[in-house]
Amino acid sequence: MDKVLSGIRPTGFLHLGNYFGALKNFIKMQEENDCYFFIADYHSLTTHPHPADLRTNVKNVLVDYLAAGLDPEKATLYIQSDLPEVCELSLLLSMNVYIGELQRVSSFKEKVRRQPNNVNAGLLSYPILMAADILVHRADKVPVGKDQEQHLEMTRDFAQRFNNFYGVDFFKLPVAYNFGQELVKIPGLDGSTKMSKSDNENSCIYLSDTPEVIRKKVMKAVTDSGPIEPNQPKPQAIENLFALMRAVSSPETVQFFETEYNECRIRYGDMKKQLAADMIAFIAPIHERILELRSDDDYLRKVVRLGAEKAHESAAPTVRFVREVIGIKPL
């Protein structure tokens, strides 16, 4: 049975991009693998969230995970900061990581460009902490989107470097778990190619959104004036609407609007109304479960305690072995 690990930063609520990017498959994956899902509150500190917001966001993501179908009895669901071993392993790995390779990471360079007043050390060392998250459980596979593929490659490099440096064959070289498909990106309602709350919250449809909020967001989605000749290529914003519709609507519905577009008869207002209705129907069972879980703090605390215990049971032997190999031993 493969060990599989995935984490998400607690920056609000989970959205459809999170769901279709991997979460939908996690429900199946937990039946066949030894799965570890964590809420990456340490990673979120690079953006300096308010303490009260951080605690709320951790709870929101936990609730969304459970409502979407993750089973804490079948998988290990934990909060990153409840596992101190990950910090120690990150420190130990960092001794064999070089500044130059961290500065060349695409996501780091993009963060520097976009937030020049907050280029903190946590951003630079982000790939090391991410590697520790994966390697502390000696994971075989990691579900990643295209924007995280470079980080996974670096994790493999760090693992191999440790093995070579200390002459051991301890760390596995994890691979991307893409469920036998191309890695998925769900587009945003604002015309961007990825649904991301860090870019524009209004471009996201959250699993916790009410029907009224979903309708309002979808009806504001970016469109154009419509095709002027049959079968012309779709602009990005229009392709986004069709991609979202393919995710939540029936094939017959998608085909109807494809035909309407290709024959220059499409009415975007009608398409948006249908898309909103299909999104509401798709999210409804998850949304109902979210409302139930939010008020059940006793159950949430039980889930967190169980997850921390199971995560520690997996991580402690890893750190113990790494310390011994490095030479950190009791006198």
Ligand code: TRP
Given for the second form:
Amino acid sequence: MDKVLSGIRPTGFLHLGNYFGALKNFIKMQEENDCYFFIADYHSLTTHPHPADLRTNVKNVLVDYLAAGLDPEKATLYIQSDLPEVCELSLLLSMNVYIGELQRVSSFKEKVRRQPNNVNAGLLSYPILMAADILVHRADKVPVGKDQEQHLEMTRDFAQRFNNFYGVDFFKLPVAYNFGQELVKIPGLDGSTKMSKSDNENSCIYLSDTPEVIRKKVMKAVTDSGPIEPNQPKPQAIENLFALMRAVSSPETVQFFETEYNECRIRYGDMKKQLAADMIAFIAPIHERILELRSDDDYLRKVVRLGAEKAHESAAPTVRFVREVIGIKPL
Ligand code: TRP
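What would the structure be for the form predicted in complex with tryptophan (TRP), rather than the form predicted alone?
Okay, now the whole complex, with that chain kicking things off.
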């Protein structure tokens, strides 16, 4: 059975883009693989969140994960900071990582541009910590988006380097987990091609949004004055509405509005009303569970305790072996 691992930085609520881009696939993956899903709270410290926000964000991601269907019995669901082995492995790996290669990482360069007043060492060493997350479990596969591919490649470099340096065949070289066909791209409501809260809060539909909020956001989605000739290609914002509809509505509904569009009869107000109703219905069961879980701290604590235990069981032998190979052993 493959070991699959994925981490997410807790920066807020999860939206439909997160759901269709990853979460939905995680729910399937947990049936056939030995899955590790963790909340990367250490990584999120690189942007200096307020302590109270950090705590609520960790809780919100955990709740959203569980509500969407991740099963703490099937997968290992844990919080990064509950697994101290990660810190030790990160430190040990760092001795064979060179400052130059860290400075050349695109996400680092991007951060330097975006937060020039907070270029902390954690940003620079971010790929080492991420490699430790993966290697500590000796994971086979990591589902990653385009923006994380370079990090995964560095993880393989560090793993191979360790193996070569100490003449062992210990770390496996993790590869990207490809969802292939099943990957559905969810656009934003503001005409952007990707639902992303860093661009615009209102372009996102969160799993925890109430029906009223969903309706309001959808009705405000960007449209235009409609096609003037039949069977024309759709402008981006309109294509986005259709893409969202394909995700949550029935094929018949999508077909109906396609025809309306192609025959220049479309009324975007009607289409949005339908889209909002279908989104609300789609999210309703998840939303209900979110409300239940939010007020059940006892259960959440049980989940993370179990997760930490299982993660520790997987990670401890790795660190034990690495210490020994490096020469850290009893006198
Ligand atoms: N860097 C990832 C992101 O920003 C989060 C992350 C941290 C991660 N550690 C990981 C993802 C290990 C996969 C594996 O999205």
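If you superpose the two forms and keep the largest set of C-alpha atoms that fall within 1.5 Å, you have the rigid core. Positions refer to the first chain, counted from 1. Since the structure is predicted, the reported quantities are computational estimates derived from the model, not experimental observations.
When the two forms are laid on each other by their rigid core, does I99 show a Cα shift of 2 Å or more between the two forms?
No, shifts by less than 2 Å.
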